[in-house]
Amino acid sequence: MNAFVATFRRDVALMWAGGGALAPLGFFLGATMLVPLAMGPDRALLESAGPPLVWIAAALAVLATLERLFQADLEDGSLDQMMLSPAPLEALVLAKGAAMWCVIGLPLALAGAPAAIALQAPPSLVPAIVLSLALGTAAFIGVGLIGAAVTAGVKRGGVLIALIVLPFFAPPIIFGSAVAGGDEVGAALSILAGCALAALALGPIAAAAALRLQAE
């Protein structure tokens, strides 16, 4: 618990320390915060695209944050420590998914009140649409910590993670959407809080056994 503590703060201290938690969150925000100004005033128009936008730009948000995730631990040695510690490796995974998600994830899904009021989305489905992209980018975070770990040892393996990681993304996103679209929102939500699970499940120790390939 003591080194899956000291990771997780590591975690954060680093990544509010290089500026990392402001970039997605910007991105995040530029993007759906310039879709009305692009798409016109017409608000029927804004309400059927606008829920897919949001969660575009939360999926491209964390996709951009993934490539140094465990690539700077692999240059540094942090990872050799890792793997020496008593710790399981796939907790010290969790740590960092974990991490990422309160500096990234957490922001982002706040986020979402503005940009789905900026989307024309009813003032009804806010609450649900900041819980959903909560579920969502945990989802986002856990599979993606599979996509880190294989291509840590490859230089500007962005390309590559994303290609390993998008077609995961596309449950949460669907799913999402029509949370935010006020389809089912119950089910979708449900749905979503699954896969968030089942990410966080297995990602960590799909994760760990790519790490451990990449320091042999």
The other form holds:
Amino acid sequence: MNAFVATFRRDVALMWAGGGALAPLGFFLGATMLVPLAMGPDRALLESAGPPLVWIAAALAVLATLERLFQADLEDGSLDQMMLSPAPLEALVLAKGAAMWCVIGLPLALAGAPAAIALQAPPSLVPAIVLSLALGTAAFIGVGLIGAAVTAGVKRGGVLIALIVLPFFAPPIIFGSAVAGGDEVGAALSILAGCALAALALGPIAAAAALRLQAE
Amino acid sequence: MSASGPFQDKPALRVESLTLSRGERILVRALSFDAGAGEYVEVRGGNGSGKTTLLRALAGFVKPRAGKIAVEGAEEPTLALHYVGHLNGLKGAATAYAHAQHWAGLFGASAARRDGALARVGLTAQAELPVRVLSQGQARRLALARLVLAPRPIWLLDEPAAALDARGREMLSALIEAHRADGGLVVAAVHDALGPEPSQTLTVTA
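Next up, the form predicted together with its partner chain. The previous block was the form predicted on its own.
The next block holds the full complex; its first chain is the one shown before.
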């Protein structure tokens, strides 16, 4: 448990120190604020097409941060030390994912409120959109752990990560957009929670297996 | 050397007809050796001869192509050993002290040991500096602090003296001698003798 906390704390500190926490947030806010400008003043069009766009922006913002998640640990030798810890590698991978969610996923979810309002979402729907983004980013990160681990040894593996994880980003995006669009909000939130749990349960196991192979 | 210390009779490394490869190239063929408490094993060989691969196999990172590596007297082999490789395992943005703190959590070491480890490798004055401003030698010392920080019986060191100055080498030599006196086991891949008299020398030639 100590090793989990130590890994979590270090990753949070490193992401803050490196400014890595602000880049996805800036991307997300920038992209969602530009949409109303690009789509023009037609309020009806924005109301119907706008809110789901927060999900595209959130998915791409998370995707952009995945490439260095394990690559840095592989390159500087930290991964070797993780494998010598009494804690299972799976737990340490989960700790890194949890740190990433706190530093990147949670701020994205909170930024979803101003973004949704800019995209003409009804104010009553904003809390549900924030909650759905919190669950959705957890699902993205859980799946993203696998893509990041598989491509840790690949230089400029960003495109490869996108190919691996984007198909698995589809279910959260579909149900997240349903929440943002206001259809069947309760049911869609339950399914999103299921997606997040499944991704966080399976992601660390698959990612740890991939990392053990990378260590050779 | 007669061993009597916390690790007495604990670690024993038994390697039987070990064959290692990198891709299709065989690097180590049918290597066998035994090493027990208090021993210091030097691994010698030219560049690219497989010293690093051998140490990584002993650490359990690389799967042997054939043969067996057994760590006797340890329930979980990976928890009985430390590995200091070419890569120091450091993060440029974090301070030396933050590293000590992180490793204390990662390896389950006490707070007292954490604070003593930096002093032992001569980094007290640099504790609050981020690693990116440390010199190569200082970064190496920080990596070696792991050995002191969490007591583990088997040390696998890959070119541990790389980038160390004369005092750093003396410090390393003293660390190894103290570890042997405690009944620990050290396996080091080196080009130049580190100082302590090896109890056996392995030569790898690919």
